[in-house]
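In structure tokens, one chain follows: the form predicted alone.
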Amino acid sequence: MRTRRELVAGLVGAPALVGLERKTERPIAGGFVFEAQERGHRIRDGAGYGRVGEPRRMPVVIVGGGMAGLCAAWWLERSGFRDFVLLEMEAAAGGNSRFGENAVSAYPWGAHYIPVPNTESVLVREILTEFGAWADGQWDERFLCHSPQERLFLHGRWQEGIEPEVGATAADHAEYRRFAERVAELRATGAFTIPMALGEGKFGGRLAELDRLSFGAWLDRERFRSAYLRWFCDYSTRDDYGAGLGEASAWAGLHYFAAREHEEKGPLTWPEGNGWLVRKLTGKLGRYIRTGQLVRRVARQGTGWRVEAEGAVWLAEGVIFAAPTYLAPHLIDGFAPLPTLQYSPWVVSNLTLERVPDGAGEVAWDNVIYGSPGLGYVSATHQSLRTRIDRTVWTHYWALAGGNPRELRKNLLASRWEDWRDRVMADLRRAHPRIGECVERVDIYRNGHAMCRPGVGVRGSYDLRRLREGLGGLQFAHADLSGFSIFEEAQYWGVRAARRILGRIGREEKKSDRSNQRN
């Protein structure tokens, strides 16, 4: 289970399916959402802006209201520190965990689950305990993913689970077992952890070699040839990283499998996905959050920092830069580019259905189609306790892997809503030929820089090292510092930055709130 091309029809797959059943299909409403590209490009291009008034003093300023920024704010507040402000460009905080809601259900616009945290993930357990997901030694059953959890459409029918089984040969199963054995060996090293920083001391030597070749090259070297196994590995890296076998490093691909317990219950999920946690955090921290604040410049001023936004200028002792790090060279005076880091574009579509298509069977939480260029869909109403569900919302994910991210991004932004509506519908017709009779609307989010791509060499790059070092009174906090985007990494770096800034400005955390996780 995970988080979730080009304009030419070949990358979409099955172009002949577009237009099928048009005579019986209903008109479909919808459009693009969160179209903030123009504002983002103003940052990129260094466009000017008007007067913003006299500077205000604020000991700590957090730039960016995604999960890292929200978790940095969470840690500051629970440490007894109140003198900070969080600046978010968008109309609402949340980043890749934003959500939407209509008359049918809430639904995610990005991250849609949190794996049940292992004992190493102390911070994750702390925040979930605070907001009531864990109490009296038990996970709240409402939030543990209900059955059926996941299924795969393969050879014309649905199977339980997404590891291909229908038509699998003895040779396929032998490779499955051998792959599982290699993963178990890597897990036993203790170098593959979540958060990843907990395994830093055990990373090196032969393990460092995994960062220097692609996951596909590693599969070749280890003689993993099963088409089913290779598809499963490729699906996994596209789903978590927005990168295929030839793009993700072997370290990243194997981390996906080796960093979590082999048998884990869960995951934890909600109709709005990780937007559930965004609701909790923004409800608790709302007085510190300033939305609609496009930060234009961050510069040293004396012993502190000057943060210039469209709405105000802030003079701070410390800054937590929790915005995506590709923005750092555009916003921070004198900060050099980060050439190693690339960002995968994604398309997330929310389809409102009048009813589930005929022949769909029992819809799982996560529904994947073998051989699809997309990543399948999750059902927003899956956790509902109602005995009968007619209208529902399906969230369809599509990572634009398999090409130069800059060109893919350019083509994505040049596309029309109708183009992507038809592609998403064509993808779903592979498993649901009559879905066009059921869909009322399709809303689509084009996320040009959805997540940092853990490509070959990123894990050990100088770019990640200097981001983690920070600039003294300016500390970086984003999942980008791990090279890949999941909640646990965003939270870890957000809390680490908050703790470093508290130390930097001479403010102590409450002793009772100190975590035993490495900082």
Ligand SMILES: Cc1cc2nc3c(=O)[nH]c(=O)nc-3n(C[C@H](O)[C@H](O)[C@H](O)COP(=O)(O)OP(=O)(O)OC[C@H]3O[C@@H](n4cnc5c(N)ncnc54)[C@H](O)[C@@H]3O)c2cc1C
Second form
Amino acid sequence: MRTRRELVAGLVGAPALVGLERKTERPIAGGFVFEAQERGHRIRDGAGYGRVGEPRRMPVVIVGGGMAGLCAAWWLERSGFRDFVLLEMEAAAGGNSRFGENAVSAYPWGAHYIPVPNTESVLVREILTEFGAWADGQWDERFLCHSPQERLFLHGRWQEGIEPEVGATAADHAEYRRFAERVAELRATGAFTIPMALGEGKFGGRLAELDRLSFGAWLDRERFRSAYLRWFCDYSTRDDYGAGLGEASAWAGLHYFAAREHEEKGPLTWPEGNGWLVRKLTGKLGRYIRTGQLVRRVARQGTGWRVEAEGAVWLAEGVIFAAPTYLAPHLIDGFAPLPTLQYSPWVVSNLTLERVPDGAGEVAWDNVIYGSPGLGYVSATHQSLRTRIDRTVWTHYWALAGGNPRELRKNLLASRWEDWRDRVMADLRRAHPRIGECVERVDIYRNGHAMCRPGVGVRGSYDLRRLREGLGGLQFAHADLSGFSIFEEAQYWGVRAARRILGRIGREEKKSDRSNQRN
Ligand SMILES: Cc1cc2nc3c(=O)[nH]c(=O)nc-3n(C[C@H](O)[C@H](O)[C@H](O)COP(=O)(O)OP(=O)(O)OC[C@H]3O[C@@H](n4cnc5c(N)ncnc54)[C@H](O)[C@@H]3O)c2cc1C
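Alternative state: the form predicted together with the ligand, after the form predicted alone:
Okay, now the whole complex, with that chain kicking things off.
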């Protein structure tokens, strides 16, 4: 995901790279990581499991330790409530904000930045303040993205910023301006907010139709024809939602641009991406977290809930279901399918480089290639204060948009590591013809259900309403409840579920917490 920038970018010349010859390439090590499909499919197929001993009582159980589950735990703890466990199926919590580390650097396996929060994002400010990113009235300089932030490879050269500038005509610029004006009008309605629930009351009337057509159809209707502008919009929706122009709703496409003011500073980023926050949260909440606990069934029992995990059975008064929502019909007894919701598959590759390829120019934090089916790469060593960097790690992102997600997922799971290694290398060769001389390893995470896709009709769907409503003593908490996935939404739904569950089981929040963001 990228930062939102105004559609005005400066031009910085970079040496042309075309014409460089491919030299001797080195053998590349690596493999797939986090291969959880088999365990997941056992849930889908309802396979049985062995003895788990006597059920244990626990007032609240959180299922899933991604950002939403961790933030629910964060809220419970700071409300003075300590009678809960968080069950995470993987060996470590973090979900889509997980990270890895090798001898060269820490690096993200998913989320890699948080925009500097606006004033509406009270909870985001609170959590970042608690962990020291904001202190004495300013953001920690180590975490604000250093310069150069973004660049785009276009017509054989790198330009600064990712809005296409090289070769842009007066007509392109006129469309950029007209688009920016439309976005400003929408922003002024107050309906495009982060977290999105805060703008809910203002999203009606004419705006509601934006959920009924695709972003591509909206651009057609508004006569936006610039190939550059359309590429930029398509890139943005693939990048934020894993969905192309024809797949994301107009509401979602426009939300990407209209929900934030132009950022003077930031974003906030770390070598391990949002894994920095995962480290902080798991460090603080470790005593509540049980990893390696795949939850296989959740069912009502008496006035409470029975949560069956691979390692134990828990009897709870309240459950916060923070696992991805596509699992709800498989795990929760009697929970009806969610036919409107689709999930985009993603491929994230971490490449360990012995050195930056010759002719690469000054590597930015975020490096995008125009016309590529991928989304470019982020440099994990960008925030390093070292004056000279030889070895580095690049995180390459590829959202599988442009097709039926189920088919795309099937093909993804049937593919071999070598196929993806070659695809990723071929993609990077467009801009770095000599990259094959530098890459030592390519580790690849194929995430079949990476995020909920905000397609046409999802925002106003019965399925999302059902999830937000919850089941009384079981509340859902996941970024999916917004229909799209960013940290702020995950945190919002996690905290909201924690508050609801506290209310439900008759535990008061501390007074000091009541002044905070309401749901
Ligand atoms: C490639 C990629 C890049 C992204 N980049 C950014 C970014 O730069 N900035 C940003 O803000 N957001 C980004 N996101 C969005 C990211 O999804 C959110 O920021 C956030 O991490 C979502 O958290 P979550 O808790 O809602 O969901 P998840 O991360 O999906 O967490 C769900 C958790 O539940 C666990 N679980 C699943 N099934 C079970 C089970 N049966 N039993 C127990 N546990 C279970 C999972 O292992 C996981 O830990 C990105 C997402 C992807 C996929």
